[in-house]
Structures are given as structure tokens and as C-alpha cells.
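As a starting point, one isolated chain is supplied in C-alpha cells, in the form predicted alone.
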Amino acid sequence: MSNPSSSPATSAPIVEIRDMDFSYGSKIALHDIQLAVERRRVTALIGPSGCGKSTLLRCINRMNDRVPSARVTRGAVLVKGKNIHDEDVDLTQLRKQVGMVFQKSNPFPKSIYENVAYGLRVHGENNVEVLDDAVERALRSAALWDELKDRLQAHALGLSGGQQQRLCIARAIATQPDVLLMDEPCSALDPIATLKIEELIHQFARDFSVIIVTHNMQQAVRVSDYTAFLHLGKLIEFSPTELMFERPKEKLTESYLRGTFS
């Protein structure tokens, strides 16, 4: 990866996280988050199970809003320098300029085809030959053209296991997002197809930004630029993934990477 000590922000972070709280009915989940994520890097959330990592991820396009409890209480989420909580805010294309991939893979019961179509056609696209070349595209981006040019309209359920998360990261990248949040893509899978996905995540960086949440600290340091580390809900420590591993600022972070953490 690029090193980000030395390639300084030169515009506005794509995403920023302005001193957040975020509660699940009066049980507080996130506290006084301030975080920024510059463009077409590779941002990683680490921390220990139950720390937020998942729930700070799903701020960034409001999956949250479907447990009814769940709410910001301070604070702003910004997306290219747009508050997500407008009212003016459409989600359907929030969610296209923020794309997710889960930790369990879920294509549609649907064809290959149509699975990576899905998004495209949800935003109004009917044109078979901008379809086919998105479809394509997206295909390509996931190392999947080749081992599946010739089936797209076999059912994406009789993938393999790691096909058919890359099928999911296809169908999240179709849209051409700004951003691409990834919740522990990997946790499934095995050696082979993780390493196949940690390819894909340095390629994608070069269009867009990647956030992932990893428990594995050694997938954080060989994927990001940036690393965050979370703890009961507060932001310990966000650095450059090279600097945060080898000279941690904060003792509790420094814990964690050594596994001394209790």
C-alpha cells in the first residue's frame, strides 16, 4: 500500500464522522466519534468483539435504520461533505454512492447476471447494452469474468463459497459507489479465496475507498492505509496502519496489537 504519512490530503475527506453518538435505545453503542476518510485509501476498524466496529460501519449509509431503536443522538455523518441525516437525503442513492458487502455472503436468488444487474436496475437502468457492460465491468473488478463469462445466467446459489462473495462485492461495485464498506468479507472464507479478496480491496483503492472491519490484525496491516481502533464503543487511536502497528500513541491500542489486551 501507499504510505499515508507521506502522501498528505489533498482535498476533502470522502467521509466524515463528526463527533458522533449513536445509541440503541438508551444503551449508548458509540461515544464522541470524530473520524475522516480520504479518498481512494484503504480504512480498517479493528477492535475487540461488541466494541462498535460494525455499528460505526453501518452509520456510513444508515443500514442502522432498520432496528428502530437505533439512532444518532449528537453529531453529524458526512458523506462527500453531505450530512446522511438530511431530510432531503434519498437512501436508495446513498446506498449507490455507498456500497456494502457483508460479512456472510448473500447473493439474490437470481442469476449471476442478475444479481450483479440488481442495483443498476433498482436505480431506473433498463438498457440491455449499458446492463451487459455493466455487468461485465463489474465482473472484471471482481475476478470473476473469466471463470464465469459463459454461465451468467446459471444461478449465483451453486457458487462456491468464495465466488459468491466476490459475486456480492460485484454486484456492490455495479453502481460505481464512491466508497465500498466491507464487514469482515473474509471471516468465511477460506485461505485461498481471502487472499483473492485482499487483491480485489488493493485494486479498488485505486477508484474508490474501501472501509473494512477485520478481527484479523494481519489482513488490517497487509489491505489498509489507515487504521482505527475501537474499544467499548470510543475511538482509542486512528493512524497510519504502518505507524499504528510499530509505534501505537496510546497504551491500550498498543495492548490489543500485542495481544497482552484484558
Second form
Amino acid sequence: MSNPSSSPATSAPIVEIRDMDFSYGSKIALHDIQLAVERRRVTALIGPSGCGKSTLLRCINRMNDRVPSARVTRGAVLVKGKNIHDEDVDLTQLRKQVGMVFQKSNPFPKSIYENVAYGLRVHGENNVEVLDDAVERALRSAALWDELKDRLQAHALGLSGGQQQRLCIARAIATQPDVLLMDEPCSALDPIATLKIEELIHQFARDFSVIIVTHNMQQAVRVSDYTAFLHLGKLIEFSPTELMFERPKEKLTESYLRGTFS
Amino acid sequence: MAWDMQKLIRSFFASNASVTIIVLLLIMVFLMREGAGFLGTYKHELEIYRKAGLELCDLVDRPLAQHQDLSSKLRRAVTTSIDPLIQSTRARRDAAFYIKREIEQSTTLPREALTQALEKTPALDPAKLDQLRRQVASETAAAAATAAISNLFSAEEVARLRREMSLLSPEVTEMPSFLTELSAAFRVMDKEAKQKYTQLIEASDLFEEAPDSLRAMLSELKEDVLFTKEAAMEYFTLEEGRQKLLKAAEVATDLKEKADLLAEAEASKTEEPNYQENLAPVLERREELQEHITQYADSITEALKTLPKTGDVPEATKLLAEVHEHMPLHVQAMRKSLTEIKEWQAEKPVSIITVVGAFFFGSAWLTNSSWQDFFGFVPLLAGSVVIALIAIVIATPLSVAAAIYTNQFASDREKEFIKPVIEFIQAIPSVVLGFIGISLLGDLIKDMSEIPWLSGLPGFPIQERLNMFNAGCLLALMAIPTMFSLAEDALNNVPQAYIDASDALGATKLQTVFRVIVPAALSGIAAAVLLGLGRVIGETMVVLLVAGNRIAIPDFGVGPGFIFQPAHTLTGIIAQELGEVSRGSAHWQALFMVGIVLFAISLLVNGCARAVVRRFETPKA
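May I ask for the structure of the form predicted together with the partner chain now, the form predicted alone having been displayed?
Below, the chain from earlier opens the complete complex, with every other chain and molecule after it.
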């Protein structure tokens, strides 16, 4: 947004999902997904409950690996052109590149500082100056620095709900990921806290890509450049947000957006 | 009707809850009632102890007890000094005598046959005797020829030994000449060695004899005061009986019975001994006693002056240094007793604070003594605390690590195996664990402590098979199921959201476990450890069987090796002694006091565990 010439539409997508089927055991959760997420853009995933939005999001950083029977049965997920299921992919490195923010804020029961520094620490960073810098930068990016700079050693669980969620965002971006996955990050927050986070998402798009799952269609309109609509495990439509909300190509999309969905 | 039914069910559940609470309260009240009388009874005993004059004797006797320790150190210094000089000659003598005994033993049968034959009257046929003699000779010769002879002897000497030994017979009474020579050589050597250390030996002897006159006098005094004390005890026993009789007479309805009871009470009436009068002759000898003490102190100071500062062997030097260090303190303590004796007053009342102090800070638990019973609580507390700490130090890493593994790394099948197995430990009766401690672990630890390359460990090689470490190991085993289950619960209760967040940041499994899960579960783990401690403090059977039951404060001065000393415990002492004491005596009440303190400790530990959980459960900014 800030520098259009540096993000040509022709550049390779940061995340690409090719003909992917995904299933939990014998139950197919996602079917034949095709999706290319552009660099430095915000992509929203919308759709009714149980359509597979969160599952799709969790495919991108392989969070589904922990469910024993869950696996990609066909196709591939590529991050920066690399298939993330390849043998030589280091999961910790992948997750360093692909950060994640959860529906419910989940700061560690540690100090504010230690929460933000955690990602760097687990990747082997112990230099205090580097950590201090990274913590400050991340907290500034999450618009928390001014509020919290005087009590970085305070316990994170003493913060308000909105602050906790922004702290989780700061924690996720402290490792400077290329993609930030957000799974309904505002669903538990009040409108003011939601607004603050939406502002952050706008700013983030200058530096990296954001993929956000949301139930709130107004939010999708407000924050995203592209929107993908999923229904029953299938990707129904994927197009620039404005286009989708003004002139949806598919009947299903139209009825969902209008709320006449059955 | 429906409402009534509900009310009924409600009160049924409420009454069940209240029964438990009431029972607990009753237990507490009972404990308190039995224990509360202790301070009064003990105070009374201590008053007699003072009035009869036993305390006066103890003023001297107590510091004098050190003398034994010091003189045994000196004796050891003497032996260790002399030993290297006489060692080789002694070894030669002993080896030769050993061979003689071996040969005699291996030819027991013919020798005994011959001896019996010679004793027979009338005398046996000479030809038969000759035959027996020949048999002895031939077997002895054979044994002497084949006997293994140590390399302490030269080839020549070996030959001579064999030759002389082959002539052994029950009829020859004199020693083989070689043995006589060896004995003589040893005596010469021993004398020489003793001459070399004359100074040390003389100082040691002087020191050993120094308290003789003081001791003699003290035992005379002790006899006197003990007589008074026993008279007093008898009086109080009779008096108690008399009071009971009088009370019975009061309520008796039958006139004759009443008269009988009163007569019986009258008959058992005795006088309380006159303490002052009895003590007067003892007090008169006070100055004499002081003189003896001064004399003793002077003579050991003198002995110390002539005592060499170093020995020729390191062991002796070490012992002498210890004696030089402790002796002045001993002298000081003895001289201090002089003023104490002077200031001592038989009439001074025993304050309740003194009694409380004597219980809670008393360093001796001495019961069924012919002199005076003391109920000092410290040795038992020390034993309990040390054993519990050993158990916790061993059990904590084991159970916490096992819990972490089971909760975080184990596969479902492993979990199904590990959890029931660890929880099964709880099902082992503690008396069975006691067996294991006595028969298996004790020997194992002792054998291990005798392995040469382990001798560097503190306390090795150990003296006692039954000791605090042994008991601690078994209690650790008993605490593991509790601690494991609680720690595992604590780990289980860590919210999944923390684990998600850590995983999403690229942490490895290990990092997630040790940076997020374990810290988040720490309060629960701490509570698990504390509850384990509570379990261990209250455990009785194992410590009673395995801890060694020596009532003494562990000697912490020996370094970390003190854990291999035997000890007694709060729980063990109750279990061991309560069955044997007479109901209502001071000893009985003292045991109840111990029970009360034990109860208080358990409450405290459990309270701490709750506090820890509450403190960390909902952290505030």
C-alpha cells in the first residue's frame, strides 16, 4: 500500500495452496482448495460455521499436525514457493515465518517482556540488546509500547482483554514473520478493542501478508484486500474484496453475503 | 410431602459431612486433653528433681560426660601411633598362632580320640595308645606339610614352622619354640614402641585417671539424692492411691465398706520426705565437691601441657589436634560448673517457661531411667525432619520428572502402563517396605559403602545398616505416588491455549514443555511436593523399622555423611513407647504432646500447600 512499485501483482504469491484435499481420518474437511495469497495484502477467509476456514488457516503453519489423524491427502501448500510438507522443511522455521494469533487471547503466565521475547528466545536469541530492541519494536507495532513501556516486567495476565490480544499479536510479530495468520482475533473483544486491532492489521500490510478468519463481514470489508468464501469445505469464490461484496460471481456467495443463506 | 422428602435427603448428606467434622474435632479435643496435663506433670517431676538434689549432681555430671569422649580419642591416638611400629611383629606372631590353630583344628578327630583314651581309667592297652599316637603324628605331619603359610616368613622360617608344627600333639604342653620366640619378639617390640611414646601414654593415663576421685565422690552424692527422690516418688504414688480410696469411701453407701476403705487409706498414709533435711549433708559437701572439680580441672590442664601436639601418623595428629581443641572447652565447662554449684538453690521454683523450654528445646529424650526421665523433643524432631527432607530430595526429581514424561512425552500405551504402576506403589503396605529396608536396602547401602572407589563419598563406609538415609529412600518411594499424581494433574491443568501459542511460535516440544508448561504448572508441582512432605512426616511404620531408633540429635558436625546415622522420629517414638507406658504418667502425656506437635506440623504443611496453590493460581499484575 505504501509503496505499490515494490509489490507488483506479478510477483510470486507468498502462500499458495494447490488442489488441496484435507481430511480428519475418513472425514474430508477441505476439498480441492486453490488459493494464492499475495505479498503485503490482507486476505480474509469468510464462510458459515464449520465450513473449514480455521482448518484452512491451520494448514498454512501446519498446526493441524498435532491432530493425529489429520493430514493433507492431495495437493500441496507452498509458503514462499516451498512445499511445507517436504521432508527438509524445518517446522520451527516455518512457524517463525508464519505467525499466528488465536481467537482467544492466550498470553503466557509470564511477564509482558518475556511474552514478547519468547519467540526469539526459542529460536536461540539470548542477546539482551537484541531482545530489548525486538520487544520494543514489536510492542510499538502492536501499539502497546506507550501503554506498557514502564511495566514490562508486570505479569501479562494482569492486562485487559484487548491489551492481552494485542500482546499476543506483538508476540507473534516479534520474530518478524512473512505471514500472520489471525483466527477470529476480535471475536472476544469489545468494539473499541476491535477497532484498534483492525487499525493494526492495516499497518501490518505494509510489511507482511495477513490472512484473517472472520465471522464479521463488515470486518472483512474494512480490513481485507482479498476475500475467500468457503462453504462445506470448498472454496466457492476468491476475489478482491470490493469486487466480491459488490458483484459476487457465485449465487452461493451472494446469498451468504445478503444473509439469505439457507 | 415432596418437600419433606427433599429436606430429609438434604439432612442425610449434611449429617454425613458433620459426622466427619465432629470426629475430627473429637480427636483434637482428646489429644489436647491427654497432652495438656503434661506440662503440669513434668513440672512436678522437675521440681522433685531439683528439690531432691539430682539437678546439683547433673551440674557436674553433664560436663564430665565429655571426659569419656576425649579419653577415648587419646587412647585411639596412642594405638594408632604405636601400631605401625609393632604391626609387622604382631602380624608374624598372629600368623604363626593362626597356623597352629588351623592344624589343630584339622586334626581334631584323632587328637580328641587320643585325649579321651589317655583319660580313661584303667589305662588302655599301650599298643592301642601307640596306634592312636601314631595316627595323631601322621595326620599332624600331613597337615603341617600342606598348611598354607603367609609370605611374612622366609623360606627357612617356613621350614622350621612346618617341622615344629608337625610335632604338635595333645601330650606336648609346651609351645613350639618358634612361637615362643615370636611372642617374645612382639613383647620387646611393644615395649620399645611404648617407650618411644612414653610422653603420650603418660599424658593419656593421667587424663584417664584424673576424674576418679571426683567420680567416686559424685557417685556417693548421687546415691544420697536418689534415695530422697525415690522416697518422694513412692510418697506421691501412695498419696494418689490414698486419695482414690478416700473418694471411694465418700461415695460408698455400705457403712462397713466405708470404714474398710477409710482404714485402708489411713494405713497407706506416709510422710513426704523432708527434702531440706535430706539434702543438708549433700550441701555440706558442696565445698568438697568444688575442690574435687578444681583438682580435676587442674590435673587435666597439666596433662594437656605434656601432651604432644602432633603424632607420627596423620590419624594420631588429627586426634591430638581435636583433643587440644576440645580440652580447654571441657576445662572451661568444668570450671563453669563451680559457680553453678555455688549458685544452685534447691528451693528455687521451676517456672512453666523452663518446663516448656525443657520440652521444646530439650536435647535428651530419656525414659525409664533409674536417675531422671527427660522429655526433650529436639532429637525426635531432628530425626523426623532430616528423614523427611532426604525423602523429599529424592522423591521430588523422580516424581516430577516421571510426571513430565508421562504427561508430555509418553504415548498412550505408555501412559496406560506407567500411571497404574506408579499408583500401585501406594498399595504396598508400609510394613512390607520396612522389610525391604531392613533386609535388602540396608545391606545394599552398606555393601556399596564398602566399595573402595566410593569411599570418597561423605559418610562412607557407613557404620549402621539402619539409618536415616535408608528410611528416607523408602519414604521417598512412599511419597512418589502422591507427588506423581498431583504433579501430573498440575501439568494436565495447564491450558491448551498456552501450548498452542508456544507451538505456533515455532517452539520445539522440549521448549514448550520446559519454558511454558512446567513454569505454568509450578505452583501445582510445589503443592504436590508439600503434600508429599506431609505424607512423609506422618509415616510411622517404615521409620520405626528402618531408621535405627537411636534417640540422639544427629551429629551434623561430620558433614553431609550425617544422613547415614540412625535416628528416632516423632511418629516412631509414639508407636514404640505408647503401648508400654502406664496410662496418665508423665511419659504417657509426653507422647501425647509429641502427637499434638505432629498434628500441628501436618496442619502447617497442608496449609502451606493450599496457600501456595492459592497464591499462584490467579496471578495479578
